[in-house]
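Take a look at this one chain, the form predicted on its own, written out in structure tokens.
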Amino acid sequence: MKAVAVFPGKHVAEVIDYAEPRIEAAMQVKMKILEIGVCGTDREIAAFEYGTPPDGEDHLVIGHEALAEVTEVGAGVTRVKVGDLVVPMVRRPCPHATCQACQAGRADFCYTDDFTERGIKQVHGFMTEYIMDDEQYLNVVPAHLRDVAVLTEPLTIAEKALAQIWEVQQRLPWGCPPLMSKVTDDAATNGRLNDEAHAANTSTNISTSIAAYCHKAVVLGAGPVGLLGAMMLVANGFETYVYSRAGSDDTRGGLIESFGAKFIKAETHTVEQMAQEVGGIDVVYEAVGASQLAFDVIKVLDTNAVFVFTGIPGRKGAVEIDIDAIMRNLVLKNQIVFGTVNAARSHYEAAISDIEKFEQQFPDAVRGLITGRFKIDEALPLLRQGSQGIKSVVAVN
């Protein structure tokens, strides 16, 4: 069968002949790859910036944003069945018994950095015709999401970020003072709050309700990860703005407006002007990997705000940062800055659920993210030429 692989030692990327896998253990599942999303990580690996082959091998089969169909299962498999559509997870736990995160099923928080990742680090990826995996790493997708389910893995980045935002913000009464009494009174009337939660104003129900009233989020970057994050924030009740360069692509602004967010062009608005138009930034979801932009935006965060880094900047020159202003605001305004990477099973499940919501609420927008489908023999130009539209997908079968 065909596979797209990189040979780091030779600085070569090519379509290779690859042995079709066979089930050899009770918990293994054989799958036919349907689609693979092409992302910046794949392009960086194909440019030999990183990417590590399995031990003892000279090549790495790339691809980690996969949608597959189960074709065969081992004798012990119970979570999936033949014919199921599945999205496989990317990261796998390290082997160390002392790693509390991996032992708890949270390899996305691995302490040792000895984790492996399909198509990225020491394990072959999914840009091929058939793959094998253990059932514990598979997430079943409803059949009616077939056309958009390949977006699941990039959406998990935003899902993990939002989960941490809710957890972090439970440290404070996170809402709008004029609306707090209405939200809590309505909740109490409907019997959703106990007396302790009503007095403290800190329950998850209150936080979620308040978000629907007033929280404002800014997404940095209008690539697939940014746009999926913006959709998620809109679906979760945030007044959402996307701040990005428009370039020559005028279609993204219309797509952003179509699912209820607002597009602010970096060509026409400075960071300060953007912040003034938003009118108080509660959350920033960074999805562009531009360090100067990120630290400029940190300076204009509102009180009690959260800034989430998901992008990784390339190796460029030094940038100017007003450290004093940032540090002063972090302390005096109770702000939080954190980074996040990869995802756990709960985030995959949340992503699948949210994609289903997107399909119901703004189907044209979510389908519009996929702007090109290509054969596996056409994958190499996609990896070399950079972004094609919004999201390019390799349709294998």
Ligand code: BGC
Second form
Amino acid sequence: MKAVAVFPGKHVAEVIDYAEPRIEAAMQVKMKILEIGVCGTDREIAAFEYGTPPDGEDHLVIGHEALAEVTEVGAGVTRVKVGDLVVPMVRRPCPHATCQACQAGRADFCYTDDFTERGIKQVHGFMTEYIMDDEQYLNVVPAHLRDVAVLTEPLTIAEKALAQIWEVQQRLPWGCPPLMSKVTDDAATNGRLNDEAHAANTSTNISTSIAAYCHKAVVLGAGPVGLLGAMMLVANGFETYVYSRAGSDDTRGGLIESFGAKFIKAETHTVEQMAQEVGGIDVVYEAVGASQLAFDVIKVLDTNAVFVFTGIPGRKGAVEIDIDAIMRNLVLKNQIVFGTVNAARSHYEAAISDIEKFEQQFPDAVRGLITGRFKIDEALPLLRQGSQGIKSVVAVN
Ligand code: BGC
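Please supply the coordinates for the form predicted together with beta-D-glucopyranose, as a counterpart to the form predicted on its own shown previously.
Let us now look at the entire complex, which starts with that chain.
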């Protein structure tokens, strides 16, 4: 069986021959890999900047954005059956009884850093032909999502961010409800609604009035994580803007507009002009890892706004930021800035249900995110070159 592996000690990445796994325990599930997405993390691992092989081994099989089909189940398995399409989770808990997060089934909040991650940290990943996993880490996907379900894992990052945004905004007296919940008149008079929006709120146009509170979102970055985040925000009722460089790729703007977000080009709009065009930024989903840009945007957030970091900046030396202005605004405008990584089972479930919504609302756009499918033997050049198109996928079976 073929597998794509990195040997960090030797600085080698290659397709290796690898033993097919066999079921050895009651809760194990054997799966045939259908597709694996390639992301920035994989490219960093292939450049030997990130990633750790299992203890005592010299290599790591990479790949963590998987879609697989169940081919065999252990005697005790009840959650999945042969033929099911599944997306496996990435992170596994640390062994420490004192880690409340892992003990609570939330390894995504692990305190000890001794968690493992498939294809990333101390456990082999999914860029191979067959894999094995415990059923508790598998999420069943409806069969009709076969063509797009490989996007589930990168979307889970955005889903965890959104779940936390809702939790954070519970601090607001009206709770910034997900769209379609009704806001009270009381809340309308306390918010920054103008008369027209207030009138709309008391009539049937709930969406306009809620958008006027806390539902104007800006996504930083138009890569796969940013675009998936933007689709999620649109599908969850946010007025959504994507702020990014267009570069030479002018198809991205059309894609963004096609699913109902607005594209603001960084080449033609400064951060201040972008903020003015949005007219009050309530939420920022950062998905680009550019620290200077991110902190410039933090400076122009609106009152009661939330800024979420998901990108990891490279180390490029010091950047200049206006800390006094940012700190003043954080206090005087009740702003919250937080970072988020990885995802729990509930976020996989939310991602699968949102992909289903994307398929109903804008099927061409969600399919348009996958811009290339490659064979496993073509994976190495894919990992070495910078990203081309939007999302490249290795189609194994
Ligand atoms: C993965 C996450 C993982 C993170 C850090 C990301 O690419 O999607 O699941 O936690 O890398 O290793």
